[in-house]
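So this first bit is one chain, no partners, the form predicted on its own, shown in structure tokens.
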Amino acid sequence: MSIELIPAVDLASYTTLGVGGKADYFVRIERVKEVPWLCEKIISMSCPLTILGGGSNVLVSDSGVRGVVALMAIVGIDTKEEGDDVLVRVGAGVVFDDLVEYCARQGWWGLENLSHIPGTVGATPIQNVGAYGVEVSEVIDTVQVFDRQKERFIDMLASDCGFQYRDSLFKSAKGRFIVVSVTFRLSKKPMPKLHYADLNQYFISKKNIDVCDVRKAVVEIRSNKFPKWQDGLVGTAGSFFKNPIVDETTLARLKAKCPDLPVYEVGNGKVKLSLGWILDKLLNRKGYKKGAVGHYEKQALVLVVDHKKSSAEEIDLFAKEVEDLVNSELGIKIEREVTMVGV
């Protein structure tokens, strides 16, 4: 098998932030059987391997990425019905929102709250993406991966993937597993999840809601909160930071300072805070800009970039400024959703 490794490829155009340097080598993987070949090639070259999907959750270093960057472009959708359930096996390179739209049109419930999220299917279990009260781990049945340590393909049950809030085994065992497909367990039976405030308000006076109604609502809500990066005028990675999770002691301290702080129960005596609310209402960061980087005017949790004038270094410094500010003002440390890639 011969797949072309292309030298010195600019990676900025493969990310939604639109910044970053070059990959030493770049390759497009379109078939499952190319994955073992790629791993053997990496061993023979004695170099690092970086997997890239839709590029919507990465910040590529201005110095580029050493070794080989592989774009996962494996597509295809297979379905199997099991009573009221539908198992949907999807290639890692399928655009995630295209999948969500397809499933909604079929009348299959489970993914609709995750509408309008950029990126590809293969990244969803790694990040355990979530929105509007739903995490993708709730509807994942299995994840097919190539285990680089054991040098073979395996199907991992959702229970084996170590899913947590915006986290998974695939992050902690970084570099070991390459996701090639994901199987989702969806339902033909109506199961709307509308408890999230924005959705609850949207449907407050509506009845007989179908899955396409929910998808339409989520698309409309997200379109009003997130910038249109697709037009190429602005770079963004969506929510740049995770919502912090704190214990009861920390919550009591914060509530004494800001009683209106929104919180969400996550179990085990911990709650999730709304970082967007904190950045907007407490720290007045909505719309704040410094140089070519700033907080989006409609959602402070989102960073926006003039990618024609900015750099990965400038974005990183701005993010550190936000992290330091939240820590100094509230005494809590926040983490990034966006992954740093490269030197």
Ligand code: EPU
Contents of the next structure:
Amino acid sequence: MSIELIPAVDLASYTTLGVGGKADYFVRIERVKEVPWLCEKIISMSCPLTILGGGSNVLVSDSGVRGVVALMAIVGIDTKEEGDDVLVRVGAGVVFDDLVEYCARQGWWGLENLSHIPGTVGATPIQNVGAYGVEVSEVIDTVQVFDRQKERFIDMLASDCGFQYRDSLFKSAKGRFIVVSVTFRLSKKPMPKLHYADLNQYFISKKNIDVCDVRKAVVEIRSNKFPKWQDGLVGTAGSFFKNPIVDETTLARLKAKCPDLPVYEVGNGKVKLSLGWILDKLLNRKGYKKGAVGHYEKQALVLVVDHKKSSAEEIDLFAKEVEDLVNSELGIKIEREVTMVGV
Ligand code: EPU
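Mind giving me the form predicted together with the named molecule, seeing as the form predicted on its own was just shown?
Full assembly next; the chain just shown is listed first.
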């Protein structure tokens, strides 16, 4: 088998932030059997391998990425019914929202709260994508990966994937596993999850809700909070930071300073804070801009950049400024949700 490795490919257009340098080599992976071939090739070249999906959650360094960048482009959807459940096995390169739309149209429940999330299917288990009260791990049955250490394919049960808030084993095992497909367990029986405040409000007086109604509501709510990157005017990677999870002592300290701070219980005596709220209401950063980078005017957790006018360095410096500000004002160390590539 021989797949072309293309030298010196510009990566900016493969990411939604629209910045960054070149990959030493670039390759499109369209078939499952190309994955072991690629891994062998990487061993013979003794260079790093970076897998890219929709590029909606990465910041690529201006000096580019050493080694090979592989665009995951394996597509295909297989379905199997099991009683009221439908098992949907999907290639890692399928656009996630195309899948969400397809499943909603079939009347299958489970993914609708995750409507309009950019990126590909293969990226969703890696950072355990979540929105509007649902995390993708709740509907994942298995994840098929190529294990580069054992040099074989494995079907990993959701319970073995180490899923946590915006985290998984795939993230912590740094490059060991390449996701090739994800199997979702959806339901033909109605299962509306409407507890998230915005959705609850939307459906407050509505009855007989179907799955397409929920998708429509999420799309509407999201479009009021997130910039439209598809038209190419604005670069963004959605939430740039994770919402911080703090213990009771930190919470007590913060509550003394700011009694109306919204908190969400996550178990083990810990709570999740809304960084968007903190940046907006406490630190007055909503809509704040410096050079070509700023906080989105409708959602402070989302950073936006003027397309083609910024650089990875400028975005990185802006993000560092936010990290330092939150640390100095509130004594909390925040983490990035966006993955840094080539730095
Ligand atoms: N808020 C403000 N001002 C802001 C932003 C938020 O007051 O500028 C308040 C909101 O009014 C709300 C609370 O903060 O009371 C939480 O805001 P929101 O519902 O918008 O959600 P979030 O916690 O900021 C998370 C995810 C998003 C996801 C939304 C909706 C993370 C890091 N982000 O944002 O995911 O779409 O919930 O469920 O967990 C992404 O990961 O890229 C992403 C977009």
